[in-house]
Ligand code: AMP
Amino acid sequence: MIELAEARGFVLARCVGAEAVVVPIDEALDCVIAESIRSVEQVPPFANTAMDGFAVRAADTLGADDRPVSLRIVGTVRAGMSGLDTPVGVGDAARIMTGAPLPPGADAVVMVERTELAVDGSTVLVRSEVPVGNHVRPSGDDIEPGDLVLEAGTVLTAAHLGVLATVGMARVSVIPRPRVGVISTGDELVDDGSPLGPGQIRDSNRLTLRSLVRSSGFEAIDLGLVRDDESAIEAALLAGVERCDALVTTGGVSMGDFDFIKVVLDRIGEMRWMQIAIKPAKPLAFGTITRSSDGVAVPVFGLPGNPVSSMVSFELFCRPGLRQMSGINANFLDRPSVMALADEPLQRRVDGKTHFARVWCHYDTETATYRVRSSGAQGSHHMASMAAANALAVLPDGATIQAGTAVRVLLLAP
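If we look at the form predicted together with this ligand, what structure does this chain have alone?
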């Protein structure tokens, strides 16, 4: 058995970041931006009002807290107007709506709640004294030309795309999201909903892994179910690397007589078959197959077939590897982790392995600590407890973790 760190190092060294491409910002969500962006525009582009109310000269409101002042209404400035036709002179006020430009002469806004319109609508009574700049958003208040608005390497969120749209960027250079092909293997698997025959089970891994690929921000491509047959597996892998940036397979990497993934991967690619000191997910066949069309070494993750093993293996190897391929910084490849107190004993025994126990983790606001309890049976085929878990507790080799002990926990869900 090798240590987890060694296996991860081997995998990550072969998950190389892709070349940047220019895409419309509408397609850039979750992608890593490949260029730093400096604004060429000023935001806001003009001084405008943050409130509906009246644009005034602040000096005209002096003393209005004690004795309301009456101002002459010279017009209305709506959002989208220039405001130039509605200059505000001494003793004047212009009706103004949120987002509208401050008309010439005005230097403050009185919110509508602090005013009272005369019956004939020709004047307004202002009940507040306001300082210069009151409720005014000056031009360039948010972003000035030349400001760095996004740094290369940032994973683009909704807010980042909003900033790009704000400064007028229509297209942006990003590292494309890897297209990840998912293949399940096994003669026992049924994937069409038909009744199970003797010895058959349903193919759950393929859907689960495609979903993990998608929820991790990558593109999932269903490459189907392949039988435990060397030539069928070879054909599937070779076709897969032509279409995809990475492949994820399940099954066929253990010690069994019909575990052909590792055999084929070894023959047609550069492969390392690893027995890793972890539980679940001990075996991993990881390698690269050279794509014939362009010579790119496409990573292939041969995950174990047991459902929980395949998910844990995805978390420990695929997700970080694929994140690295999509340009994410080495410090952010893994799920966030916290230290949590065990609410109950977390069972294990000495076996030379680090265990990844399925747990439910919650934040206890009274004691300001994270707490965990087992989410159920911990066999590598026990999917119900995986579904009931929101975290994996990292249990170092040793005996059962006693209640009250602090353990590191990888948070799988927000």
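This one's a predicted model, so the numbers in the text were calculated from it and none came from an experiment. Only the largest set of C-alpha atoms that superpose within 1.5 Å between the two forms is called the rigid core. Numbering follows the first chain given and starts at 1. First, how it differs from the form predicted on its own.
- Here Val264 counts as shifted, since its C-alpha moves by at least 2 Å between these two forms after the core is aligned.
- After superposing the rigid core, the Cα of Thr86 is displaced by 2 Å or more between these two forms.
Next up, the form predicted on its own, please; the one we just looked at was the form predicted together with this ligand.
A lone chain is what you will see next.
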């Protein structure tokens, strides 16, 4: 067996990021920005009001808390207008709508709730004294020209895209998200919901892995279920590398297996077949197939066939490898981890492996600690306990982890 760190190092060294591409900003969500962005504009570009109300001279509202002040209305300013033709003078006020530019002469805004409009609409009674700048958003209050808006390497969220739009960016240079092809092989697999025949099982791994790919922010491409035929498997894999930036297969990677997928991968790819000192997900095949159209070495993840093993293997190898291909910083390739206290014994035995136990993790506000308990049976075929888990407890080689012991936990969900 080889250590987990060695296997991960081998995988990550071969998961190379793509060249940056320029895309419309509405296609850049969850991508990593490839260049730092500095604003060439001022945001907001002009002083404007944060409230519906009346633009006034603050000095004209002195004492209005005790004795309301009547001001003459000289106009209305709506969002999108350039302002008023005449300034707001002594004793004047201008009706103003949220986002509209502050008219010349005014230096404050009284919110409409603190005013009372005269019946004829010619004057307004102000019932609140306001300071200079009240409810006014100055020009450049958010961003000034030359400000660093986004640093290269940032994973773009909805808020980031909003900032880019605010400073006038219509397109942006990003590292494209990998397109990940998922393929199943085997005569024993059924994926159409039909009754199972003797020796047949449902193909759940392909759906599960496509879902993991999508939930991790990548594009999942279903390469289908291929029967045990060398020519068909080879054709599917070669077609997949032309369409995809990485491939994921399941099954046929254990020691002693003689499987068509192994035969074909050895023939058309440069593969390493590993037995890793972890449980579950001990077997892993990883390597590359060279794409004929451009000579790119496309990573291929050969995951175990047991459903829990395939999911754990995805978390430890596929997800970090794909995130590295996406340009994500090396410090953020893995799920977040915390230290937690075991609420009950976490069973294991000495076997030379690190165990990844399915657990339920919660934060105890009374003790200000994370706490975990087993989510159920820990066999590599027990999917119910995987579905009930929101974390994986990392159990170093040794005896059972006793209640009250601190363990490191990988958080699979918020």
